[in-house]
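In structure tokens, one chain follows: the form predicted alone.
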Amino acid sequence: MKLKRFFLRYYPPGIILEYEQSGYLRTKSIDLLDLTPECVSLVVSEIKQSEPLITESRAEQVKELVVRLQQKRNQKERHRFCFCKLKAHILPLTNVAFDKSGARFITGSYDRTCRVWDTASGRELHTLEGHRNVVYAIAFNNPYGDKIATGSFDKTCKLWCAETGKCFHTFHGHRAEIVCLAFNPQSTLVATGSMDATAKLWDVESGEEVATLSGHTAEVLSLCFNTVGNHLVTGSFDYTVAIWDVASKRRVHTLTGHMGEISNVQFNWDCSLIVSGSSDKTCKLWEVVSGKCVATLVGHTEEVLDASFDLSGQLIATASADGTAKVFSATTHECLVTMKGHAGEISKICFSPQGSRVLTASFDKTARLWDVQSGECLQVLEGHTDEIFSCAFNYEGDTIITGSKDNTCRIWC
């Protein structure tokens, strides 16, 4: 093996090694999720000991990269967001999503289209037309950003070229509405979840169905690949969560214990834990290897509508129909802060890439920005005239998009 070059990954902190092996270029990542100012020399020493590709001659270069990561991590988030652009569909929006760089974003809508927008100018780049019903689930194949998947109530998923707007494939096979989808990290597969109680895997290159993941007894409302791409997790209205081995297409674990429908499921960055939110007013934390529930996160008085890890995997944010959001420790399972201020249920929650802020979208027509440590509301993003049910940060955390039932998305920068 011969090391060719380094790449820096700011969020979450890490170094990507590109190396040559048997004539092929390959990559591996060194995750530095617990980076602190005091530990630079120790980190470099540990990397040298554990990674054969890092020789003594490369040690100084690695140290420079670790210092740059540390400097980026120490930058304080002081950005105050201003309303920049308003973009419209002819019917309410369903979802919004950025590409990896944040240069483009996409919106799905009840008007049966997905639209591709330039973030800086707000200009519409493409209208992806062809679905015969609501476009509900949308995603870029990040980090590549050259393909878009759209899932519709017409029971199909379509794969598009992000550059030209051309439709590559239409995936047929589900017997009911598609309500969630995701690309695997390698961008070789698309997973779709449907109201027909199944998830399916599709080959991006050929457009063929790879597998039907059967076993749930009610709608599959949420799914997520882990960061390696070897496992998929699905959450269902049957009160269960399932972990699937992607290579064998078999169910590894069925996670039981919730007393209500599953609203959201997500892996943490290092693939060791899964968080699930439920209408039973709780979130549960599951160990991936054993399938055991390691914690039940309580405190909400109404259903939990969304749950999310920060990129380090150390914190969990939850959003509830009770109008509050909470941040929990993923290690102690303690509730660290409760964020109060919304006048309606909170449908979406996400961390900024830096992890020091949380963004919430609510039925009260506002989105709010919160400080993770204090729980203080830093900013109220006002202007939508109806419910907001989708929101997202770009990669740098300096631009936000919000999608609303008022037929518009707003860009905040």
Contents of the next structure:
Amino acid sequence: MKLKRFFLRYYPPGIILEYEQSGYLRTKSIDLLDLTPECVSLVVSEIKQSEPLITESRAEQVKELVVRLQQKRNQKERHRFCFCKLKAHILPLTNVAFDKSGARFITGSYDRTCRVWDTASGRELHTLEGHRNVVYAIAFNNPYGDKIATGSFDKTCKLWCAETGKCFHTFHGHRAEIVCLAFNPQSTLVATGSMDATAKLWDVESGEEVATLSGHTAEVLSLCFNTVGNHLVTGSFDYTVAIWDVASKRRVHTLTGHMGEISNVQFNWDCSLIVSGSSDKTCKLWEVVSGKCVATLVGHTEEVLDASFDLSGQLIATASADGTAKVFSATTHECLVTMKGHAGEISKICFSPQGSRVLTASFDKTARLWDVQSGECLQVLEGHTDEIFSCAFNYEGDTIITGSKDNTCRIWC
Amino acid sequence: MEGLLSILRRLKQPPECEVRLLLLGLDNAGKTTLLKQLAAEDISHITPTQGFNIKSVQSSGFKLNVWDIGGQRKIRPYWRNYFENTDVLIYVIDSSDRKRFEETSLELAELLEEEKLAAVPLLVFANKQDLMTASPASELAESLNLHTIRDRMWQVQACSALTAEGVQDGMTWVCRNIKFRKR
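I would like to compare: after the form predicted alone, may I see the structure of the form predicted in complex with its partner chain?
And the full complex, kicking off with our chain again.
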């Protein structure tokens, strides 16, 4: 094995090693998820010990990289967002998503289209037409960003070329509306979840159905691949969460304990934990290996509508119909801060890539930006004339898009 | 109450005690005013509906999930998005706008041809009866050829969404026919 070069990954912090092994170029990543300001030499010596590719002669280089990651992490985010552009569909929007670089984003709509936009100019690059009902779930195959998947109430999922807008495949097989989907990290599979109580895996290349994941007894509302791509998690209206082994298409664990419908499920970065949000007003944290519930995050007085890890997996943000958002520690399970200010339920929540800010989308027609440490509201993004269904940060954390029932998306930068 | 999750919740096959009412009609027929009147909300600031509004109301032991869909010409082709699991179709007409009776009649005829709305009971609200120029419900029924409908229960009800007159009578008919349909 021979080390060729280093890559830096800012969010979440990590060093990617490119190396040669038996004539092939390979990469592996050293995750530095809990990088704190004072620990450079400790981190470097730990890396040296655990990673054979990092020899004494490379230590100085690694140290420089760690310092750069720390500097990036300590940079204060002072960016204030201004409303830049407004883009419209004919009917309400459903979901929005950025590609990896944030140069483009996509919007799904009740007008049965998905539109691809250039973020900087606001120009519409493509209208993906062909679905016969609401386009509900959408995704780029990040980090590549050359394909887009759309899931529709017409029961089909379509795979598109992000560059030309051409439709590669239409996936037929679900017996009810498709409401969630995801690419695996390798971009070889698309997973779809449906109101027909199943999830399905589809082959990106051939367009064939690979597997039907059945076992849930009610609608599958959310799903998520882990960072490696060997596990898929699904959350259902049947109150349960299921972990699936992607290679064998078998169910590994059924996570029971919630007393209400599951609104969202997500893996943390290192694939060790799953968070689930539920209409039983709680979130639960589950250990992936054992399938055991390790914590129940309580405090909301109404349904939890969304729950999300930060990129490094240290924090969990929750959004509730009670109009508040909360941030919990993923390790101590304590509620660190409660964010109050929205005048209506909060339907979506996400962390900035840096993890220092949280973005919320609400029924009260505003999106809000919050400081994770203090819980203080840093900014109210006003302008939508109806409730906001979806919101997203780009990778740099300096652009936001919001999608609303008012038929428009807004770009804030 | 709102948000995408609640929209998905309403996509589900509704339980016995819940029904889905679909409110359709041309633009400016008064659908949103009617919806707000049903939900006992303020009706003084209503703008053309660009997408849809959903409200839930209790009536006769049912939870009525009422979907009010925008009626402008360019968004009528999307009405079909909302047909699934409809229990009663409520079609609203501006009774004072005689010039558009033909247009509204054509739109209704198309709806009645829709497979997903087959045998779904139809209530026609002859709205805006508070206006002097409003045609009576009987005249409207005639110009829409309602008497030729044979494949479903139907009723025409004179009303004013503004004053609420006749609205309750219409809803009583709706609830009676849900019972008929659901059991």
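Only the largest set of C-alpha atoms that superpose within 1.5 Å between the two forms is called the rigid core. Since the structure is predicted, the reported quantities are computational estimates derived from the model, not experimental observations. Residue numbers count along the first chain shown, from 1.
> Can we say the CA of Gln61 moves by at least 2 Å between the two forms when the core is superposed?
Yes, shifts by 2 Å or more.
> Give me the C-alpha shift of Gly23 between the two forms, core superposed, in Å.
With the cores aligned, its C-alpha sits 3.0 Å away.
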